[in-house]
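Here's a solo chain for you in structure tokens, the form predicted on its own.
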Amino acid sequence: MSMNLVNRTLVKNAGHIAGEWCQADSGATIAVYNPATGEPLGQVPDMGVIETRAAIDAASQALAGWSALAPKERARLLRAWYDLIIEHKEDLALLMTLEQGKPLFETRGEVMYGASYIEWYAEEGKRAYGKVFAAPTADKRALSIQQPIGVVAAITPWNFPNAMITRKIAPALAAGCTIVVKPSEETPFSALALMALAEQAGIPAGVINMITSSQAAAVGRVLTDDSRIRKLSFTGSTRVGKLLYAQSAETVKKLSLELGGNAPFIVFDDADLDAAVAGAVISKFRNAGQTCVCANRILVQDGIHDAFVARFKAAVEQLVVGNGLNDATTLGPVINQAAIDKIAGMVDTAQSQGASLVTGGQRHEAGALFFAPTILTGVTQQMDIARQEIFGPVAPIIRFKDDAEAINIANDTPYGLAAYFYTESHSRIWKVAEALEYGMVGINEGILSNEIAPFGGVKESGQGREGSSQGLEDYMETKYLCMGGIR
């Protein structure tokens, strides 16, 4: 494996259960490839049902000791983990570019973004306040306390292999929970490097357990069936999220689900055109369009449509497609063969349904998993591409007449994760923001997630929130204490 890391001990070819680095009982492994070159990067164990049960056992045994620690002590350990991540940020970014493909400037940004959740929750964990209520009668006192929900399971995706993990582990640990994490089999090395640094920070054995597996259905079933797991946090597709939701009903788990999106990016005719183009490029093409909050449909008002398309085309054609290790690269590969085949098929179908190709539209000569940044115009809400999550570097543009039509098109989807719009009118800002059926709205802004804000969706895009004080509450239960006989 050709990884030129400064600290080679961050490259782990093992899962982590009860404080031990371990292989799969079966001896099976998963090969991990660099999507930019197709070169093998190494192998990790392909764990299954037995290892998942062992990880739950370990988390259960560690729960009492971890939850009994003073919040200040948990905060100190989280802070030590954060400091180590910052110290190794270049290695973590390099590792992520190698296994996930996104350019180094993006992976450096993700490492800092991921670390910000650990820093935030190290501080926020000390603020799990209870309440004292006005008692109904003079001989009673009523109060509530916040306690950790218990053992937590987290299933994380490949598109943000660092941040999707830290923003689940950090609040869980800050709240006093222990956790079993199943990272994506496409990008396990980023997850295992975080695990190595957590161990180095002194986080006790069994508090974080990490199982690498390609057997998603079998592992998911163990996690949902075990009554000791009191909460499941999942980021991924709506289809799988619904399955986990159904499976969790038997043990009535608390769920945080961050599922698919179909984000509208609306440009009104009074928008700052340069700002809107810059926002659309970063929102759509970040991570090669492989984010659940990226612009999926770009809605442009009649009066500004042609001018926007011309400037957007010029900006998109400036994108540099290539290996993320090259400093000039601004657009990397997509994750695997299935992804690029799906993207190519969607672009072909859109054109057969009447969309016009402005730029791109085909696979790129940079390599097998590269797709040229693409713009389609003449797209309508009836076309397949307007109704599906693209998850690739393809921007469909839909023309609209007025505010009411834009809002109708934007809300005409079962999804409700992120939405964006550009306007200079303060009254339109309020009216449109309130009318959009989305959990998050970017106003004159193409990037909206950060650790201080509640990240999550409505409708079929999920439930629960990550980040902010709400993200901590999602890992805690409220216990009401009623005290009588006070004379």
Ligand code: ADP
Second form
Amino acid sequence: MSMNLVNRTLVKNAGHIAGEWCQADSGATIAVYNPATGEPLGQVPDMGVIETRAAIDAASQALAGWSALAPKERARLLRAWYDLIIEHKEDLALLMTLEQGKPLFETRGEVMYGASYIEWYAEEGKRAYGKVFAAPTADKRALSIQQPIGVVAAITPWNFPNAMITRKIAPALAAGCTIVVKPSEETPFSALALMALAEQAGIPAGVINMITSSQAAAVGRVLTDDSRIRKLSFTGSTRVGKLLYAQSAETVKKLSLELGGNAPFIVFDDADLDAAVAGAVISKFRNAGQTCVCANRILVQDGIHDAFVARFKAAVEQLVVGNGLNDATTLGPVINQAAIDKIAGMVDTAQSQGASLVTGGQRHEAGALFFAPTILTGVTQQMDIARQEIFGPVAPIIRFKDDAEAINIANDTPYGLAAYFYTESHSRIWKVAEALEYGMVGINEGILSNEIAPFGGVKESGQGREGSSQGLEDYMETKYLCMGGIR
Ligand code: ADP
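For comparison with the form predicted on its own, produce the structure of the form predicted together with ligand ADP.
Okay, now the whole complex, with that chain kicking things off.
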């Protein structure tokens, strides 16, 4: 199983600055591994401060030309990029499974999901509107126009190697911004393949620049310190997000932060049990539990608890653990050794704190980075596993009595990204939806993200929204024009 399976024009071993594919000045490289097998897949340049500055220079030089294009012209180029991604969807999915591990049905889904942002923003870029206000006095007129914020930087994670990039580049380019992207060092090939297709689509040199680097802190510092970067969009851990937030204070950058989550998945007594079980499996075990909107705590009401656990156990035991290249696989490996060690430690700690193991609980024989899908019951909100982001295929179940208790437990966290609940009562739907302190709520639904909706969190899960018209506004500034002397 190797990269030879992938169309070679999509496999790039270089970064991209000012329209050129380039290596690190130092000649240093980063090796990328297949998490399912441990085999090395290839290498990309390990760029640093010098290359990051060059990328900012390139994006700055390209800004005037790109922002001056008619939105319709930018739309045409974005649409061409979208069409190429769809044409190469199988190769992009294969490449992603090789470097990230998730099964092919999921990487195919991600390529389509990622592309949907490009298609959508190609259209939405034509619909940026200003406003005309009722003037305060007869001799004045007041209006506002929307302009691109300028050069932006994007730092993205490994769990969605494609979509976390398109979700930032598409609205940025549609708005008229140029961009410097630093993808995760774990999954640079998916990012570089997108870059290759953007180049083929005719997106001009310098509009998108891509830096691959293992020196994330140094690259991040250059991006935050440079006053030419007017906005930083980051998806990743809360720890790094807070660091970048603080670093951006000096140049007062606009920030979009998509950080960690601790999603509650609440099943009320009156829920449709089949739907709740299916929703919990997909929400919890998608991408081996490695998404920021994965159910992190499953809260189940007394009356339905035992029936839910029995059905959920049966469904979880149907998951097929293995290499994502096998069509039957539904649960792939986690990303690296540190991740699996952390997950195993959390499961042990939960049991030592009183949780009971229903299924799984240990590493899986499929390989070094595979963890058996796991269910724990008897979990309480005081246990570490209910307070930390698990990012692995482990489902802790907390039992509750009534709505007030469920809402209290759900909101008892500094995070506020996604929450889910299942009920057939319309009163409960409104009351619980309004009471949850989360940016997104799935109601009788375990999957909620798409390009038309505003994705984002509250509290320490971040700020800003991606997708929808709000996602475009996040890359624009409002300029107020006051016209006087009207006689
Ligand atoms: P994860 O746990 O998802 O890997 P991270 O926040 O560590 O989350 O990584 C998300 C992205 O942030 C990656 O591209 C990573 O290289 C980058 N990153 C990590 N540390 C820093 C830092 N100090 N400054 C800027 N970017 C960083």
